[in-house]
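Just the one chain here, the form predicted on its own, laid out as structure tokens.
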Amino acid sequence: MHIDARTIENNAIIEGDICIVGAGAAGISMALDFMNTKYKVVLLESGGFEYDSRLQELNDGSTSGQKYFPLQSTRLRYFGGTTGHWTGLCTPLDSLDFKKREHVPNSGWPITKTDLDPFYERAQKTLQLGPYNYEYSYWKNQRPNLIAYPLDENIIRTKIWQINPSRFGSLYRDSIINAPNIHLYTYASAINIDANETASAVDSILITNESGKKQEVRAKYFVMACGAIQNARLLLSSRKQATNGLGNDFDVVGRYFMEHLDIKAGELWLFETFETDLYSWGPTKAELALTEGTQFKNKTLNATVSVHSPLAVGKHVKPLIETWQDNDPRKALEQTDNRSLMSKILRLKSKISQPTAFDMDCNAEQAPNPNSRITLSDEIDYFGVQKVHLRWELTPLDKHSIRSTLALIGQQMGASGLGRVKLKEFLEDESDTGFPELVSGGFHHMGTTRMHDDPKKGVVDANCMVHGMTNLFIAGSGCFPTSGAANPTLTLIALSHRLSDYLKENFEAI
């Protein structure tokens, strides 16, 4: 069922069993879980079904620290959310990503990968991917030409991705609208979370739109699925019953913002051509990574290295951080499309000459850092809500990990007789812990409402319930304690399915 909130009378009260704020990947996945159940689900979406430049302005904010993209264009405000412009790369986190690593401060999840495996399998279906199998040997049997570089498997592993750029807006629009127990409200921007006097439970959420009308949403349980930045923003700005914001008794909300560091870190020069489809884009794609034992031995974060782009292509392609600098995501995407078109042309030309030199694009985990954070600025948006400020702050461990990963791959390339690796200039000086401006992110916002058993170290518990509150939950990658090197969509959907099951199983008991 679909309702345009602009048509509802002012000060109306909307009631349901569960209120989900945000109709992106997390919110829609949870709504699908509750289809055809006895529960009335209120699903709130700030935008409509198409891009709206005025609503997009609500994402605006300022940044400092490491250079970052304009916040206004990193997320999309309409049904389907930012699945509207993602590339579809999917892979689960590794088992080690959930572990406490002594060389990685603030690492460790209160759940394991084994806990999440059944929900990863469900997420595969939600994303319309292939089987939940990311073993290289399995895919090698499916496609014999997926030949790996003959490197020491005790040091270097093959990390597999599956690819399907599912646009949730078109994929699940009809299913959500036609579900009698799912009440989708578009043009319903959440502007405040109203709690009881002790701030131990949410009473209602206030929504509004450009008509100037406001409505109150009441439910037994509330799930914030607005993305890592906007979830933190709503918690921090809801201060009527909690001076520091809801769930923020220990000043953790907004902290530990993480991205995936995306950067050209080196060049691979093979001695001769190596025929394989393994590292190219297709139904699957593989990258090089360090094994768990190698990471612990060398005290690195997780990272993967792509070697699919010939050097003849890469030298003509600017870093994404340079081309994606427009507040309007359509214009920023146009610049990216133009860049991609040129890349495709050059790649076709380079295939004729059988390239032996490749860019080594590193996608690296960011260390969880409490000083990398979201705060509220003094500016307000046109609904009167304070805008956000992002300080993106990297650490020496981040740079050490990238340098070590490339160096170890280079050593193995040499030992195997395949070729040599040349580090980019910014990695040559081991005493230099800073990063150049050409470091991009993956639009992967993580960590601002992190999961931890201790409320002094996290915002939500192992079940994604906000510490100290009995009916407020967070869905999405903001709950990640660490980021790993895997794109977050598959994991955040798996966590969302897990949260759905928890709510169903404990609906009366919570």
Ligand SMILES: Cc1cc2nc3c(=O)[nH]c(=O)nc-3n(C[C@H](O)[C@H](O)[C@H](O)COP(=O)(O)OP(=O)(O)OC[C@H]3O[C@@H](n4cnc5c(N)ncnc54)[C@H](O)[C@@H]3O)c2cc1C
Second form
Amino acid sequence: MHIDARTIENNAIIEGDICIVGAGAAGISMALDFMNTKYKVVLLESGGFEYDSRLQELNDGSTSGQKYFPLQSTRLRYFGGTTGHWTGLCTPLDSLDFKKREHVPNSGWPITKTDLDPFYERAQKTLQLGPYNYEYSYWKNQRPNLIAYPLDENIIRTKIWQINPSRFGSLYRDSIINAPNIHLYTYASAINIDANETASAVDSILITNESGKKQEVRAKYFVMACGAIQNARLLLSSRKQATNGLGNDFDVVGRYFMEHLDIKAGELWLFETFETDLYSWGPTKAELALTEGTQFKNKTLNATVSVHSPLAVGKHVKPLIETWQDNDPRKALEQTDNRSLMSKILRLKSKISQPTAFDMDCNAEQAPNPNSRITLSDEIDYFGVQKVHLRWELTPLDKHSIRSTLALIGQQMGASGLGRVKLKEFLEDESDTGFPELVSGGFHHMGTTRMHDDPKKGVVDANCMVHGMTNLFIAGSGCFPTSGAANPTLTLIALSHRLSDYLKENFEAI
Ligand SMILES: Cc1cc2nc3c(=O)[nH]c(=O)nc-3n(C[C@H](O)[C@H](O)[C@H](O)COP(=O)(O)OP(=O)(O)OC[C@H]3O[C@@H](n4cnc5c(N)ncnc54)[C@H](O)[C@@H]3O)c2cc1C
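Since the structure above is the form predicted on its own, I would like to see how the form predicted in complex with the named molecule looks, so please show that one next.
Up next: the whole complex, starting with the chain shown before.
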């Protein structure tokens, strides 16, 4: 059922069993899990069903540190959330991403990959992807022209991705609206989380819209699914019962903001052409990565390296951080589409003579860093909520990892007689730990409400429940303690399905 919150009277009280705030990838995935159950779900969405420039302004914020995209352009405020723009590149995290790695400070999840596997399988379906199988051998059997470079498998592995940019807004709109127990409220922006006196439980969430009217939403359980930045913002700005913000007794909310570093890090020069579709875009695509053992031995973070773009094409394509600088995400996307269109045309041209030189685009894990963080700024939005400030801060370990990954792939290319790798200039001086401006992110916001068993080190526990609170949960990539090198949406949807099951199983008990 759908209700436009602008039509509801001022000060009305809305009640449900579970209130989910945010109808994007995470929120919709959870609402689908509760469809046709006995629970009344109140799904609150800040926007309507279409893009709205005025509402988009609510994502505004300032940035410092490593150059970043205008914050307003990195998330969408309407039903379906940022799946309205995403590319749809999916792969699960690796088992190693969940482990505590001595060389990666603050690493280690309180759950393992095996815990998440059944939920990954469900997330594949929610995203309308193929089978939950990311083994190279499986895909090679499906398409024999997926031939991997013959590199030492103990050192270099093939990381498979599946691609399907499902738009949740159109895909799930009818199912959600037609579900009698899902009460979707559009134009319902959450502006405060009101807790009990001891800040141990949420009583209600205050919503508003441009009509100026406000309503209170009461439920047994509340799930914040507004994205990693907006979730942290709402926790930090809800200070009536907790001076530092809800769930923030130990000053962790907003810290450990992580992105995936996206940068041209090298050039691959093959001695002769190598016929394969493995590394090109199709229903799948593959990238090169270091094996777990090699990462531990060389004390690196995780990273994947794409080798699909011929050098002759890549030299015409500007880094994303340069083309994506408009506040309006539609204009920024248009710039990027132009960029990829040009790249497609050039690639077609370059097929005439099979390319032997490729850009090596690195997609790298960022080390969890407490100083890379979201805070509240002094500016307020038109609903009176403080805007955010993002300080994106990288570390020497990030740089070391990219350099080592490229260097090790280069060694293996040489050892196998396939070719040579040339590192980009910014990696040449090993003593230089800084990053050039041309590092982009992947629009992957992670870590601001990280998961940890210890409330001093994390905001949520292994079940995504906010520490110290009995009925407040977070859904989304803000819960990731480390980012791995896998794009986050498949994993955040898997975590959301896991949270749905937890709530169903424990509805009476917790
Ligand atoms: C250009 C681009 C390309 C991308 N490509 C990929 C990719 O290839 N692979 C990948 O894994 N990821 C990709 N991503 C990231 C992906 O879009 C996000 O990981 C995913 O959408 C996050 O899901 P979410 O539900 O946490 O947030 P969102 O999808 O952003 O949804 C959050 C929802 O909450 C609502 N909301 C926000 N604040 C409030 C509030 N106060 N009250 C009520 N509602 C609120 C918003 O309107 C929105 O509908 C890409 C992103 C962009 C921008």
